[in-house]
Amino acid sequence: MGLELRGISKSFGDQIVVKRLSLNIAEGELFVLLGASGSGKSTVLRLIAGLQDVDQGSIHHAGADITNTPTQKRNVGFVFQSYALFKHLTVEGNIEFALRLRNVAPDERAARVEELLELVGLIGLDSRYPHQLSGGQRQRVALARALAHRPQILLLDEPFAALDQKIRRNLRARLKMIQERLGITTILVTHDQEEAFELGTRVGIIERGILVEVGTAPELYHKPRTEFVANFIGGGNVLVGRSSAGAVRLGSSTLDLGASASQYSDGAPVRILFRPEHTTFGPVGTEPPPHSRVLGEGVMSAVHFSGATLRYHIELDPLQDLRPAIPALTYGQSGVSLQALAWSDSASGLPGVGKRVWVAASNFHLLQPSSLRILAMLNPRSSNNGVVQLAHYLGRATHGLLNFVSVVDDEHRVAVARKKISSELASVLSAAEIADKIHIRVGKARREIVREAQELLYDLVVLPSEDEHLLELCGALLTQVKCPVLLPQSERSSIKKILVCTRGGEPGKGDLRIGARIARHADAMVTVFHVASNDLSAERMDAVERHLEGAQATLRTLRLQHEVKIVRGPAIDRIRAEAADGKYDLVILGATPSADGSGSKSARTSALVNQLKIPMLLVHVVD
């Protein structure tokens, strides 16, 4: 039996770093945990090693629960990125350190050191000190030291990250050979995709503490389940269309969804992945390859040489039925960006930068349905009609995930709260859906709502506007989770007109992105509204106008109805005047509160929240 992680979680303060992670690793497997910096992968290793305590869940090895077993009794070897060698000890002294602690006899220690020096390729260097070794040699010493006491599990925390590319390749090959020879269960964490693919029997992708997908390298590359993994593993092209009668419109072609059609209701978003090597192009007027699907026409925008291959960047003309997901739509983008690969020795016959081309693709792969993840907070002591109506509408319009959460301060109140909330949801959800979607948490509202939002990486949290701790909770969600907060303010069952109050430059882009996302699903009209101060200089006004031109280009690419308004004067007064006549169903506003909801900017936000009795969406921005 191998290693099993059962729903382990770990927090540091209010930040959840590892979130209910479950994983089975076979005995003798070399498993790679791949993720970006800060994704929680190193914390997982430290939990396995016992260097940090698990907050929730359990760890099992060979059928035994080792969750509370001291580190020194887990029979684990650990190799750190920083080597962590003892500077005052020689290579031999470092390797035999663990053996000395275990009172291994001198003759046996010497024999083991010699064996390991041969295994890691350091014969003859036993008397050198760490400062006399190269980085690659120091890392091999660290590996030999971790293996000295014959551990049952080997943990490697980005062991090659500080080394140059050539040395990394050599050490990866040696590690693979050592692991296969010893048959030791090994877990390596890295942010390097090439390293993960080369070493891992299987690879797990971790994102913000959640294990997103696990599979072999070919499975993850060719048939990923999620948009995140499709982008993280190798990049590629992902376009999003709408299902209709078991098919999806793909530019000038139609793609039959086949057996996957049952997953999609009419109008549901369909994410279509095709890798750059499956994207072909040619001069307009020439014939595409047979059996390929033509997407449309565009312009070659860039070509990058990378040795054996060339990577082409093509700006496709806007497509009526498709929007780009990967590469992500940039602010102000007026078309669809795609990438294509070709062998560099075949470049002579291909169109260059600035040329018009047709674009076709093959080997499509459908990704899992993925849309807005919405968490709605319900108050166990008051009416929640506004929250229920708006959250249910957004969940249905976006084909998204919708969960409801309520917080009580005592275990004895859980049943009463569940009964009340179930009754309120009965008008919009079936009994089976209600049972699955209600989460009742016990504790302080702010802490529990923040933790709930962190655990499933929600895109949007809906809060009851009359909650007594509203601003404090808004501040915590916006700053700690970076999650937009929607305040219903009044009962609404649809969103048809959206007012996006945008700032100039980077702070205003987040407001527009979330506004466009909601408008796209709700088929709503967007008004981009900017308030300029009366004393704004001509130079700054030019920058604002460029920002708004970018907003219009983005909305045109997404095929959204929109208009732009620029006014001058005090921001709160102008926003209040624009929104007060009742013609908007949603106001989107950038907010920069402190985590406790205090501060002047939070006070300005609070004034609008109190004065506008229409739904408001607050988006975290950094000035």
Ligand code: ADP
Contents of the next structure:
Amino acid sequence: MGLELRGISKSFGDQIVVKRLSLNIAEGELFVLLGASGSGKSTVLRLIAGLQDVDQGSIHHAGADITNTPTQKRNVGFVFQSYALFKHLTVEGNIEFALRLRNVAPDERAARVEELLELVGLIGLDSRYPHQLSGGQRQRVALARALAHRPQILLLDEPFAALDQKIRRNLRARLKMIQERLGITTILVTHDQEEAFELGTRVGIIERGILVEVGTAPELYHKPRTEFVANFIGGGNVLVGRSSAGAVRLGSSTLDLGASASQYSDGAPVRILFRPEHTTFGPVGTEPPPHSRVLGEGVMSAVHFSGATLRYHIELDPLQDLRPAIPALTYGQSGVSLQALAWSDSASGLPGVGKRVWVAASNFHLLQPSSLRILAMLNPRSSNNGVVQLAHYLGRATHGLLNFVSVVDDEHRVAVARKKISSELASVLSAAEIADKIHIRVGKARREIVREAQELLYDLVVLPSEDEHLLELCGALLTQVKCPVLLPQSERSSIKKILVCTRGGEPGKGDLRIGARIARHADAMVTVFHVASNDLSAERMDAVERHLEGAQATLRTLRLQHEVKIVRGPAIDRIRAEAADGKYDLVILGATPSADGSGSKSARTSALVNQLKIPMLLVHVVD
Ligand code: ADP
Ligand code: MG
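Instead of the form predicted on its own shown above, give the structure for the form predicted together with adenosine-5'-diphosphate, please.
Below, the chain from earlier opens the complete complex, with every other chain and molecule after it.
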């Protein structure tokens, strides 16, 4: 009978901090929640402790629903990151505080304090004050205090974060010993991977309020499901190839997908992880080890000494049918960067910086197929043909996740809306899929769409072009969620030509990235289009040209068919003319949200949205 979180959510204002989080923790387990700062770890602990209320979902302990149980009755002990000891009380006073509150008799209190001091290894320090203790000792007192009333759940919020490395290691070992001895259900949150791996029976990775993956440390390290976890834990190299007849080409080798082959239709992206320690290399001309798979050749670009190991950075020559995902492609990069690791004492014969090397993978792991996450909004009152068709096409082409959402203003309209939408989707989805993929929300459209988009971290939201609040919805998604918005505008059942209107300079990169992503999946041709005003200075023109060269290099590396066009004149007119003549299926525009954050887009973008009857993708751009 452990602890169970069922789909809990928590927002502060407009920010959703914990998103439909579900988790089962066994009785007596030491579970570690690992995530970057701001990912929502402390909030999860506070929700479990009852220090804050959940907005949605429920919390169960030992089979009972404790969602609305006050903190004092939840039977939890809490240790915070900062030493929250009472400064004016001695160690003894601090530890017995909770017992006094519970009117425990003095004899019993004294006995319990002794017991706890022994447990945390502070015998004899009972009359000291917090300022007379070291940081590590203070946290041990905090732990003893949290345990004094014999809680059934122990919550530890980065308890060692403020201490130095050596003391941390010590305290970790002690904590693990104590936790095992007491068999108390424990959740510790940390941003420190080493700590998480050493302590947790299982580790959960939390990212922007979403529990991304849960597993034992070796599972998460050796067999992560997602690119995010592969990168967050351990780092390394992820290359993406395309499946073809149950295999994927990996440089000079072919990788048989084996049992996983059924997960991939032909042409679907396959993500291949190989850790730095499984990346081998040697001077060109020498033989790679047997059983390793040779990726190709490249140049050793850097070597870093880190004690026991050396870290190598290798720039591989461009690889056929493979694109790099991790380390992320830098703008304008043409080759593939890889990381390798070797024991520093066995590295004397290895090639140094500047040398040509072959690179091979001695071991690898396939990540779960992942792709665009698309949310399509359906209007409960008018026809959604355009949205359904385009979203369905994109979902299929990208092997992506596609969900539908609709907003009604009253609970009574939910059933009718569901029925209408189900019948509209019947042509593209099965009944079971429909039930699973439609979410009807009640409330104001703008607020609910923003929430839906935030909760499941979509890459793209498709909005019905006919919606009367279209511009407002666009603006809210672009500013609050920073999520690209796709407007179908007309019916399209495939995308073969994409026009990316880029402004040049930093802001333009977002447009190109999403355009390239769609083009890659849809196998479309990309036209990078820039309109320069007639009075542009030579200096600015140089910057624009450099930007466009970078764009070209990126598209080349991604192996996309592409062209670059620069024209002069008024932007709206030139874009409109190009879009009309070029027979494009999709126009991508950077939209600058208006300053107050509420409005939609610049006048220029609005004008184009009104005039072009081609699917348009608006991407958040900051000037
Ligand atoms: P972590 O512990 O992983 O660093 P937190 O749970 O403390 O993350 O916070 C997650 C996010 O929620 C942060 O962006 C933080 O600003 C916000 N947040 C947390 N508590 C509050 C609060 N009481 N009011 C407003 N925002 C909050
Ligand atoms: Mg925190």
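Numbering follows the first chain given and starts at 1. Because the structure is a prediction, the values reported are computed rather than measured. Under this definition, the rigid core comprises the largest set of C-alpha atoms superposing within 1.5 Å between the forms.
Annotation: Cα of Gly63 displaced by less than 2 Å between the two forms, core superposition. Core-superposed comparison between the two forms: CA of Asn379 displaced by 2 Å or more.
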